[in-house]
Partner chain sequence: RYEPLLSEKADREVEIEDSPLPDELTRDSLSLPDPAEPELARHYTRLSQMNYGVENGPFPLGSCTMKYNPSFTETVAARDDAAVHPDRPESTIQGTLALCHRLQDYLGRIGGMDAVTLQPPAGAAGEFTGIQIAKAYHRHNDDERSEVVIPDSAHGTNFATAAMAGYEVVELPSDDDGRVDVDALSAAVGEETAALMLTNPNTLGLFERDIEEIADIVHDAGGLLYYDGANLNALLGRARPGDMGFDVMHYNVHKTFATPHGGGGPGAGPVGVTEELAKFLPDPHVREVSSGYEHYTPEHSIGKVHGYYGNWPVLVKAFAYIARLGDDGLADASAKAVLNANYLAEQISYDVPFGPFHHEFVASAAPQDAADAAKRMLDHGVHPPTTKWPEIVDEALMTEPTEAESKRSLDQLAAAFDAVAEEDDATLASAPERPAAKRIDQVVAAREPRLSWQALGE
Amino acid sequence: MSESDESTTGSPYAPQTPSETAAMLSAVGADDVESLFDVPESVAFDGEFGIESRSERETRREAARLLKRNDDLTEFLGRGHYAHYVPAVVDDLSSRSEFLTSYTQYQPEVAQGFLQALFEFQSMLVELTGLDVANCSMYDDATALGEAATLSQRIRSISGDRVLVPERLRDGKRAVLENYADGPGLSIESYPMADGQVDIDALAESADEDVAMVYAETPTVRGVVAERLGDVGEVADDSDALFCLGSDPVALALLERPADVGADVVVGDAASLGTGTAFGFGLGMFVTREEFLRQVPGRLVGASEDAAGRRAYTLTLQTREQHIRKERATSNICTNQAWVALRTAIHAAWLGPQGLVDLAEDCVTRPRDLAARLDEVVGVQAPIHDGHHFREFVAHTDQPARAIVEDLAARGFAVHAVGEHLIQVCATEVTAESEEAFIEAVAEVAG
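Isolated chain model, in the form predicted alone, this chain only:
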């Protein structure tokens, strides 16, 4: 495009012509485009990045030097971020160019492979939960929970405006939920826990016709497997509220199906398969009943037939979405985690049904055995909660928890401090070879 053409028609990336831009600025009373933005001088770009130019070799050397500053710790961390072995096939297949460089699958004629993979991801979640409809991902578990809360306001049978959540909830998850709740005017309230479990009596006392949604988790943020989810579902049903359950696909392979305890919506983070620990790189799952199909946020992949009668996949019911319905869309989310969902689907398929169950069983026996051995250490009582645990547990330490965490870090291990004398420990197959050294380190610092 010549310069003269651009002055008349704009460019493919900035289609406004100079005259159109001037007319818009005049309409809003602005002198120039820069005056529309309030950028502090301290962070405004002045034309120079202030970064010394380097060759590729020098840049690699500098990057390696910076990376060496990271602590080399064996992580017994959990609380939403879990390390499982990711097979090489996940990287190999997901790194193919048609997956890695793919844009949103709006053109089914050129995206059948990716659409099929996303359909399989949805199908896996439907099978694991026993519910009817899964979308092809949200950003993470926190945004999925927020979308469940706003879903409750689009269902005609629900008139309440209170959302009840466990008193123990990851801070980041609650903060995102509160952001979502601000628009529709929902109030977020906590109900108490008893020995790591939902206090059913206290929950029942809190619930009434003003409740829009009851949220529970299994496993909980402390790794406890919830035992009375059916009772939680009854409390929600008695209040004409949604019952939203938080979990993850590995746990769901072993625990009772959410549909069997009355769950209306299942949310959580599915990135425990396919990505390992990314500390912020999530994959939200959202599964619900068919009666709420047209209120589901995010994208849905459906199966159909092409003109030749062959099975084909396409994005379906797009009139729910922002790019079509604008402000009347079911959600402000206008993208998803398609590539991460692809990796999760590949990992789950590689494991197979029995492999997924085996992994889930290991997530029960491994923390149980580690807790029993830590309980033998002087100055440690583990776990503090009675009942089954999944991946992680909380232990009491006679020494201050923060001191324990710092002393363990000095010995190459990372755990969470979750109270003045409480630490949280997560154990998976990835940490198996380090457990002996970890127990020895705890014995050294806990006495």
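Positions refer to the first chain, counted from 1. We call the rigid core the largest set of C-alpha positions that still match within 1.5 Å between the two forms. This is a predicted model, so every value here is computed, not measured. Compared with the form predicted together with the partner chain:
The rigid-core alignment places the CA of residue 63 2 Å or more apart between these two forms. After superposing the rigid core, the Cα of residue 439 is displaced by less than 2 Å between these two forms. Relative to the superposed rigid core, residue 429 undergoes a CA displacement smaller than 2 Å between these two forms.
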The other form holds:
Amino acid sequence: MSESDESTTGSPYAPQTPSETAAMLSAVGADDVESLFDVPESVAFDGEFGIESRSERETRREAARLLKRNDDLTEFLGRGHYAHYVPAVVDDLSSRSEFLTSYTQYQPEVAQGFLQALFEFQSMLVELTGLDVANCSMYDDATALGEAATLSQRIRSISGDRVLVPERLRDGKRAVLENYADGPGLSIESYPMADGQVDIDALAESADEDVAMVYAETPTVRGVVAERLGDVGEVADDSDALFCLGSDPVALALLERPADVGADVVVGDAASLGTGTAFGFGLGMFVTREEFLRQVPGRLVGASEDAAGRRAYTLTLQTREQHIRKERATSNICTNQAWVALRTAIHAAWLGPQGLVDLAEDCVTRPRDLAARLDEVVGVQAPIHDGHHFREFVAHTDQPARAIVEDLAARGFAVHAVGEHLIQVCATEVTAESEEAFIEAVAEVAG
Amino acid sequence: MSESDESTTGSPYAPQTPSETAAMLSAVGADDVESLFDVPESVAFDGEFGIESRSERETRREAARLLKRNDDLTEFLGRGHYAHYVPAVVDDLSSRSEFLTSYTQYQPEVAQGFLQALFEFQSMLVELTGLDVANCSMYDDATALGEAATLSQRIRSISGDRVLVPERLRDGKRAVLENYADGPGLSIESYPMADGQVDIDALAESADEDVAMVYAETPTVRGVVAERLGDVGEVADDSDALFCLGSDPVALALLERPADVGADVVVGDAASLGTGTAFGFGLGMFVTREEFLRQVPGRLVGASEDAAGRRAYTLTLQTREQHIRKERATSNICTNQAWVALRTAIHAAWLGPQGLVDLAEDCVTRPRDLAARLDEVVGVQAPIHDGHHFREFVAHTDQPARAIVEDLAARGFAVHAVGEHLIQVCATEVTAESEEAFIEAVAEVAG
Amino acid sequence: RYEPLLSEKADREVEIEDSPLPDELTRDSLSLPDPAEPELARHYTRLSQMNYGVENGPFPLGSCTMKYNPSFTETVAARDDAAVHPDRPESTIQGTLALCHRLQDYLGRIGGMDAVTLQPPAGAAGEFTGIQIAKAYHRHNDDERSEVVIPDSAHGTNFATAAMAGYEVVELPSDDDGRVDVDALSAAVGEETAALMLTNPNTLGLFERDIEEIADIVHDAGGLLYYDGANLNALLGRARPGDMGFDVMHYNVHKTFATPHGGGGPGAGPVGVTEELAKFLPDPHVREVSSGYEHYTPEHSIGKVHGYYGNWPVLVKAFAYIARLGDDGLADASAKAVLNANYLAEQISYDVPFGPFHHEFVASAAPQDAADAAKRMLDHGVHPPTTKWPEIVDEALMTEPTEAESKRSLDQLAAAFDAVAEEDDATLASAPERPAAKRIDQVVAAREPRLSWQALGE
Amino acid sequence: RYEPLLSEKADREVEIEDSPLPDELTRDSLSLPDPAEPELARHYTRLSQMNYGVENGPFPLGSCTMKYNPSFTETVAARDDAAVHPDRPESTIQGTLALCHRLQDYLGRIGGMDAVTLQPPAGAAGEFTGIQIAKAYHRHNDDERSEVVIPDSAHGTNFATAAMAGYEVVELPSDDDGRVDVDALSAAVGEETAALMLTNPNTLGLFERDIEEIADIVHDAGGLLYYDGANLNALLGRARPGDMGFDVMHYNVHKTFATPHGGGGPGAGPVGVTEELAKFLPDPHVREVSSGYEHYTPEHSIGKVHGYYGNWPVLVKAFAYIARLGDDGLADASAKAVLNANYLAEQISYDVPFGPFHHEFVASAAPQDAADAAKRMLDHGVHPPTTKWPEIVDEALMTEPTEAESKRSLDQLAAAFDAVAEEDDATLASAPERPAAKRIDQVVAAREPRLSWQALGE
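If the one shown is the form predicted alone, what is the structure of the form predicted together with the partner chain?
Then the entire complex follows, led off by the chain already shown.
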């Protein structure tokens, strides 16, 4: 094919040549291809979508033409979607076509590579959480949280239909949870927070036997490291409810282990390792205790052995899944985010435990230092919460937050507006070299 | 390793851990690694190059910082280095580490893939030229031309030390040829050209028995399609000299076959397929007649069979090469451009014969049409030569060419200055969408 | 070929000390693999060599549409300017929104739908979105319903989705032709019917010729028609769900539009709806306004089905594929997909009931065990079809070659089918011999689940 | 595993008709493979699977320095702003020139050289450049000389280069320690000696301890000292050719600085010289001036050795590697390369004469045939060492593990050596068994050369 394919009709990705087409038509006894379409005249379509065909070069140019309309901003943005430096080797290895173009591992004998990579991914999450069972991916943190809520309905020891969530929760995450809650008829209720932390007393007061799940996060959506998670776990325990903890694989390299604070399920988004900024593209992690194994949603890779007695890996406990259990499945999930999990595993392995811990510590000191610098800027008080922060923090601005966001955008920077006079700032190593200029810009617009 | 490796010493690409280092030192009976260096004190170096270590992220940032100083110009440039659209699949396939990180195929049993790809590359050049033997790469067109000149000295039927080259020849190419000619004591002499074509009469007049090689090009450095190559071949033949033809794989898809005009050797740069613009990075092609096989420089891949009787490929006739023949080798070339040849072969196969011919025809019509448009611009006469052009042409400008080049650069375009009032313009599909703006810019600066 | 676990190659335990957090907020240690980059590269390179993808050979999994994934779409998705944070001000991501809007428009044209959301991150998520829209529609009409009707040959996700959304599933038996039994449908639908979920052509590759009657029956009962887009590659340019009477549909971009399956994901499952249902679409939706493009909340939006805007990089690849092929290319893809399926069905010696086929067919391996036959196909260097499903065909080999196979490749595939068809049960039961792993014990895996290297213990 | 030729899979002949050129200027037809992209992708994917690279396992080819090639350097070289045409106005390519200048500076520091040209596109081209510089130097002094002295253990390119430049080669026998015989050197040099070409450490991995005396002998005779940089990975941070008295050297960036070998190339062979020789460097050279960077022609330049500026993308990768590692990383690379070689030499049962080694050692397979032993190593899944060279060791296995191997990997390599060392000649002669291709017949290939698919005929 060629650039000059602009004039060619047909798909460049369909190898049949005209003579082959003729031979094949003859073999099936058809006069032409159209006669193979068993479509009644009354619903037939004339094929004219009105979509122009383009050469590969022109298509790339067209995509570039569209995407170049995006402004070139330095993003101090987080709130669930984070930019960490992704090493080039992640792209290289994950892009190998044997991984990228393969299917779900229904024939494990020719899918040992991907299965082992997913088994390793699951193992990394087990280490990070201290829990027993990680599935090999959900779509994102929000859908993983939704699945956790529905999990609570499948557990015999749990009764009730109340799901308690923090009042500070990303809107999008809560909205997804509401949809997952709709089928089983769960009610999603907020509990209050105090200075960025769970208000334990208020939570305890609200909890009763009708609570199916208590959800908390660390770090919170505002970047605060939670300090009384054990107490949250106890409240959940006292209500015979599931304790679901939202976190992040980088944070988990440093923070206390979810297992040690009584978490029953850990959800969160793991795409911050391996993917970087991609308009919200995520990787839901879902890790839980062994006792809930048969109720876990999503795919699980297990070790087994082959006929030669060697260790081998396979998808297992598939009777939980929709393609076998149909309407009694633990979830409707089929296509998941396996390849994103592969990337996360590669990135985590590239960092190694020390690298992960170093990165996590940088996520503590960097926002701390940046907040301190911004606090010196006239018109800014940062951070507004007392606790330790991870990657991000909220600052109060004398000017309206919307105006700050706009003025900063005009100067090439993006931050969140999270209240009338509250902005949220996220800082990682990828913005390291821009911090000085950012502080200057804030000083220009905040006064 | 991690971003935070900034503080780490050592190579991230050397897996030895400290405990392994200790165990290995113990195994070899050394106290420390430094004691393994058998370097006399008097020439020892303290290790301080003064080169800073950086994280991967910082290194990429530093490279970006440097390279961003390049202006973003649309290049209407050619003269031996051409931009054609390289399909993404070329990058994908050639970047597979089995290809990219492999070595010269001294162990053919584990290098069948690359050997076959090079065998296919050689075969494509055989089809394009009509000659019998293509080697599997030289550095670029200039060094391939130098090798052709030295080949003439190894052929018994050829005497003499004069190498005749066109007066219009890229300076760089001629300069390389002069260096190759220096050892064997060849003298490089120019023959005149008339209206962009070889001046056959003048060439014939100059030719005598002392001529070892006659070199001509099609298209010429000015983009003119040569019209009397058969006559050039006859002049060479009459002088018992080698006829070496410089060309290009895209042009050869359309132009008369070198074999049919009597060419003994075809050289040129094939990187225009598969590589695109890369600051002169090239791929020398070297194709010749079977009779000169034992005198060919560079590597040759041949078909053979393995112990199971199956077709297999191997480097062959290695006794021509430096690692065996030492000072009696046909060339000193060792590392060549094998991977670039792989890319060229993939690109050529992607285009297919029709795609290649379409591309070649576009290389004829596009500069023709652009020249006609520029000829309408006040202050420009284009093209200055009467013949057919391939990709590029020379135009006369009333304004000094240097000023035109500068003024166009300020407007975001690059062209060559090739004379006081001559510019050269190259147009391919990659600049298609910029032609209108280019013509406008020329109109602004040429008047 | 065997590759040790990363943890077996290079494990390292790190103590957490002197961290910037107080001790009570930190863990004590972290134990994870610590390979240097050369070891890491070799590990994953070797793993890749133990994996079969579309570029390794034919991959005729029925209903999965494992077509070739064009390289250049990866290049487009990897553009720096495609990597924006979802919370940026809209005015600064006009490029991203413009591309979304364009893709919405493309998909609408292809499916005959009036509005399309890109948010659902997979086909099943698309189904959930569609069923939640149907639910919202009925609620909006103060007409809550309790049942979703699904043919027995439908994808498992349909059943699971309906249940997840809180509906009772009414399973509809196929007729003798392998299609929807219209009488049974009439009997099944009623005022509790929220929707019928249908794939067309169905999983046997058969076009539901009675689709207009089916639509009328459901619509007359006040239900909606949901189109499962898994098999859309069969119809591009020949028929559109919207024209057949479907009210809601999802598109599997990783099937129809050649975005890579990635070993099980990510995909994307955009959902198209009729104009009447557009007000229920997920929040937010992209529209064009005088100043450019903007996100807005549809009037009666069902809310969100993904934390942000779905699987963006996958959507970019789908956009690139559609923009490359255009009308002609898309129609040609379906033409060749259908001819390939018909040709392959004709070549093999296994019985292939039903027909005429579109993009896939279901052969019967009986009296062989279809799963065993599939394992034996691995020894012929090709990937086998989907097995033992749909159950409507005994020992089913559900086969979808896609348009990406050449005649040469189909002939090789047919030869593999035929070679396996000749073999005895003992041979099949001991297959495969050729891949790195021999037959893997599923029972052991499920009986004693070991789901992490920590669980391998000894 | 066998993959047909592209021409066997999808050949097509196209007639040239109605072209925009007159018939007499065009060919009649063109016959080439015409695979669709899916077939193309599978073809080259399969070919790649029949090829062994550094990411497949250890690659201990002596003197070839097959170290791991960091992925990120490819990313840097692939930057859009790195892709400029060589004929652009200098003012518009300040980034490219700045990077060149930086790399020149880095290499100068690493080699202890005053000026470095990046133009030579490979090591052998670097040698040619260096020898032409030596020739220019002597000519400039009206002191044309006719001989180049080269030790018998030197790389073949040294001999070929000297001959190519028109010099007589004077071959210098090694002494009993495998090093330069200083007395023989004294006898060999004289007023016809243009240069001595030397590798240090030499191809046996031995440091030429008498290097200062050697330098004096050559310099006293009016000759120059040329350093072949193939083995520079042995010395990073411990010794510099410039400090040892060398006047000219080349760097093999594809060896020392981890740019990939690409199946035989491209590499790059920058050449460093002392200040005295800088005026002879190739045209053009990059220098910093007040306005930025510019190309200039050295006063007595030898002219050009490449049509433009050399193998630019390769140079970018070398730059990225050096900038990543810096002083510490480079020194560490050499330290681990040397320890790895010493450790491996210690582990294997084959005799390893000479020593102490730096980055490589030469084992003797005798009484086995080294080439046969190497073939047998392929059955152990590793790449064998360079064989039968240098000839100074009987049945040489020239082994350079590089720093990129872990201890685990070296132990596996040692196990492969030792397993092969135990085997009989018949087993070795029939090796390999495991790779896709069995032992390939070299005699047939050379006796009846078939160098294209056209030549396969029948």
